[in-house]
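One chain follows as structure tokens, the form predicted alone.
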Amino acid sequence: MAARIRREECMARSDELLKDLGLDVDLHRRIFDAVDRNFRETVLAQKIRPARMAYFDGVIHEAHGGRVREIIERRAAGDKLIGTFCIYVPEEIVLALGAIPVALCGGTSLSIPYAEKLLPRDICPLVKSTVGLALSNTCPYSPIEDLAVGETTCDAKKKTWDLLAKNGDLYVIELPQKKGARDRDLWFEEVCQFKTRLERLTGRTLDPERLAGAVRLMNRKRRALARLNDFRKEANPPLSGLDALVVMQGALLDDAIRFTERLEALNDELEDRVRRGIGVASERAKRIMISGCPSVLGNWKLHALVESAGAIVVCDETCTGSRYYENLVEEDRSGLEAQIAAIADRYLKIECSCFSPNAERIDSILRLAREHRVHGVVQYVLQYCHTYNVEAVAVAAALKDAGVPSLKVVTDYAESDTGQLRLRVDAFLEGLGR
């Protein structure tokens, strides 16, 4: 009863904030009541969760409440909000200029109908959900956003940016589609131009010492995430794949310093759980890697399906997984140009399916499968995501050669196919048992 009262009080405060921002409060409540219910029925329904996961639950819960208030206060002090749609946006540069990076990607199906008034139905649900939150006047970051940063990872995004660009408040970084010498030069120039655009926006000049500090902070954050995911290699992992996903979603929203400190504390608890033999999986649980598209805030669908079927997700080869935290920026570069080159080098190592050829990504999938001792891989493809869908053919072939079974799941954010997917996941896991 007390928890329900506290939740209602928090929602009332959030409604007041959203009203002050000029949003459609009733529609926001309808959409995010459903998101909250989904979170409670999947994530919060788990047993033997680490106690310090409560903070990361709060990050998700306060994404449209306390975090928005915090950013409003920082903007009043002169800082800028930078909305991002992809992990290729160099966070070090944003942080070094005193700005606030926040991921704006949508993970709910309920905002998609509002996007389909502008966009075609047969494109990526992530793009439509994100745009739908803005067009339905339910995204609290839209009124306070100083700059949105898109990128050219796929055709759906590129053409959507063309439709949305206005008044210079949407900036697009061009990502090359290969990783040769010319492509690296292009990418370095794009990162330099991004730095110049942010300097103009913030009225601040990028300082080598501040940039070095931001690099150290982001490397510390990545090391903490890598440590958390190392615990998932244990024979009986001390946290579930769902909880690891919640932490990763929080990484894209929360203040970097506070998030890292809380994650380091969670890691200490996980180490203690390992020492005491406290795990979350049964002895018979199959170890599963999820590979492919990201699962952003609001989307816990596939992880919940796999783990409710008795398996455990021990690795995520996604943008809400290993791609975000693998590879550090070199910290010993001196001089601003060399520092920016080190940042550009690190971000170009991210293995998105937009690159061709893309042998590096397949090598990474095989490496992660070995390190996490997986029994099978579920390739997660958001509907109409052609790059991951086509590349899934090569991934499946490489996994087969390595003796690792795989299942490709093509889906969107809706719940209408949950029954069908549950049957396919159950059959896949049963096959691994044989």
Given for the second form:
Number of protein chains: 2
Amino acid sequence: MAARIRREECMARSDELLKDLGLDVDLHRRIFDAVDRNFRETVLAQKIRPARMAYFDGVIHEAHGGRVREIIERRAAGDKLIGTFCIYVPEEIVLALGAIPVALCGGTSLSIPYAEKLLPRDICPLVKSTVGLALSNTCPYSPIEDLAVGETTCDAKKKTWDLLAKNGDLYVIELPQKKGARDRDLWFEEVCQFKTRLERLTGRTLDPERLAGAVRLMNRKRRALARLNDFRKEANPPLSGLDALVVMQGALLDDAIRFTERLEALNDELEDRVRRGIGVASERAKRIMISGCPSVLGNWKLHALVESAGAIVVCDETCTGSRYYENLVEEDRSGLEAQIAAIADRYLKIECSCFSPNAERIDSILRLAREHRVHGVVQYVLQYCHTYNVEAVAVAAALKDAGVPSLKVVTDYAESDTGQLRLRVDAFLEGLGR
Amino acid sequence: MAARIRREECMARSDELLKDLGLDVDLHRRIFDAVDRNFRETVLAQKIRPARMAYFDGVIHEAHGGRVREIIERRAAGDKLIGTFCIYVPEEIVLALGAIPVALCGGTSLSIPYAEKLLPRDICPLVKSTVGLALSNTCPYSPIEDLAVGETTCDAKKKTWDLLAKNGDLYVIELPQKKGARDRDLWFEEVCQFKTRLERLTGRTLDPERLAGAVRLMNRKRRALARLNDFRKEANPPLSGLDALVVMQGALLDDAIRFTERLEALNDELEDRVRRGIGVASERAKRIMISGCPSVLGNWKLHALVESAGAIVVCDETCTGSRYYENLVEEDRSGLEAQIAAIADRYLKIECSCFSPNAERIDSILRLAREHRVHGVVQYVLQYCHTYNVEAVAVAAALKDAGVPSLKVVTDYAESDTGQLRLRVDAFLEGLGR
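Switch over from the form predicted alone to the form predicted in complex with another copy of the chain, please.
Zooming out: every chain and molecule, the one shown earlier first.
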């Protein structure tokens, strides 16, 4: 009862906030009630969760509430909000200039129709959901964001930025398509130019000391995420794939310092669980890696499917997984240029399928499969994502050579194909044997 | 009767050639009989065609016959065959090294199932048709090509090259995604590296004199194509859109010198036709621009639809249209580096939707619409081509502002949607009024 009243109070306060921001409160409620229900029915419905997951549940819950309020306060104090759509945006530079990076990627199907008024239907649900939130006037970050930062990772995003650039303040970072010496130069200069753009926006000059601090902070955050994921290598992991995903979704949204501290606390709890032999999976649970496209806030579909079938997701080789936390920025560089070069180097190590060739990604998948002792890999391809879809051919072949079965799942955010996907996932898991 | 016997003789000779090349002759016949029938029912079925189109019909007809034989002879004499998939590959450099550039893009739906054994279904028909010809062992250029040159223009192609690079000699040129100073540098260096790769392949050194000659030749070819397209500005154009397309398809395949000479002769005939008032369209025919994706050999679908509905295609803003022949390479540069820079500059002016932003393309569409006095524009989007599909939004808006109606057609190479497309095209043409 108390929880119910608290929840209603909380929603009333949020409605007020959204109204103050000029959002469509009714539509927002319709969309996010569904997201909320989805969250309850998947993440919150799990048993034997770590107690300290409560904080990360709250991050999801407060994404359109407390977090927005906190950012409004920081903006009132002169800090800027930077909306991002991709993990290639160097957060160190944003943080060092006192700005607030927040990923604005949409994971709900309910905002998609509003994007389809502008965009073609046959592009990826992530792009459409994101654009739909902005166009339907239900994204609380839109009215307060000082700069949105797009990138040229894929055709759909790149061309969508072209359309949106006319409607507001959108800055597009160019990512090269290969990883040769020339590409490194281009990328380094893009990062420098991004720094200059943010300096202009914030009215602040990037300070080497502050940048070194931001590098240390982001590395600490990455180490904490890596530690979390190390627990997923245990024979009986102390947390589910859904919970690991919730933490990752929070990582793209929450304040970096607070998030890292809370994650370190969660890690301590997980270590204790391991010591006490508390795990979330049955002994016979199949260990699954999800590899490919990200699952951003609102999207728990595939993880829920796999885990409700009795398996456990022990590894995410995605942008909401290893691609976000693997590789640290070198900390011992002195001088702004060398520091920025170290940052650029780290981000260019991310193994997005947008690169050609991208053999390193396949090496990573094989390594992660070994480290996490997976029984099988589900390749997750968001519908119409050509790069992951085509690269899936080479990934499947490499996994087959390594004796690891894999299943490619192409889907969007809709619930209409859940039944069919469940059948395919069940059959795949069954085929993995004992 | 004589024509029939000649045709059968010719086919027997081709079968022998294809067999010698180790191709699947039966499958080849099945696929290319359909292409041939399509060609007869669309292009050859037209009335009052210019007499000198016969040569260009022959280019299409000999694509898997005489042209292959001629290339085999040149290879025996030491020249190399360079297969291309995109008009960004600098032909001047290929020609100056005595090599033979041939576009290997597939325009038939019948080879697509063979690609879908490797590639996902939901990528563009052009990529699938091309790959399908190679994988089904029906492309006569595959066994004799010395180097295939891919590029990073779109997600589907870029990632397909990754897969195919393992199977043979495939070189991938990196195209940048923007057109800033850094991108120009990257592109210039890519062109230089391409030159080095071709020098290694051919065992020849790029000679400034020969390069200057190749630049003049390609400029002459472009001027001839531009002159051909100028005739399409006439009140009653002396050639159809289908015939202009056949010429363009030949341009990507035929020997550059012979093609240009024959095109100049055709242009003389067209000039004579204009002088004598011979046109191919009725006075009330609606003047249509086709804008967007290319229509490569085998694909006459949209042009045939538009023109069989009584309209005339007077302009192609596509890779098999203005994007191939607009902008010349500066001829007065001295020294190899300056010459290559001029070549790189010209190719970077091509307004492919792969660039972000790409406002120049919209300017060109509006200019061409004025110059060719079009009544309407059909935006042609090959299915799953995200870049043209998303950019179509901005193009339609700009056309609307300029008072030019437009229709977006998303389709593949199949005949299954022809009826539906015909209805849409008819309705669009009717809506254009008198």
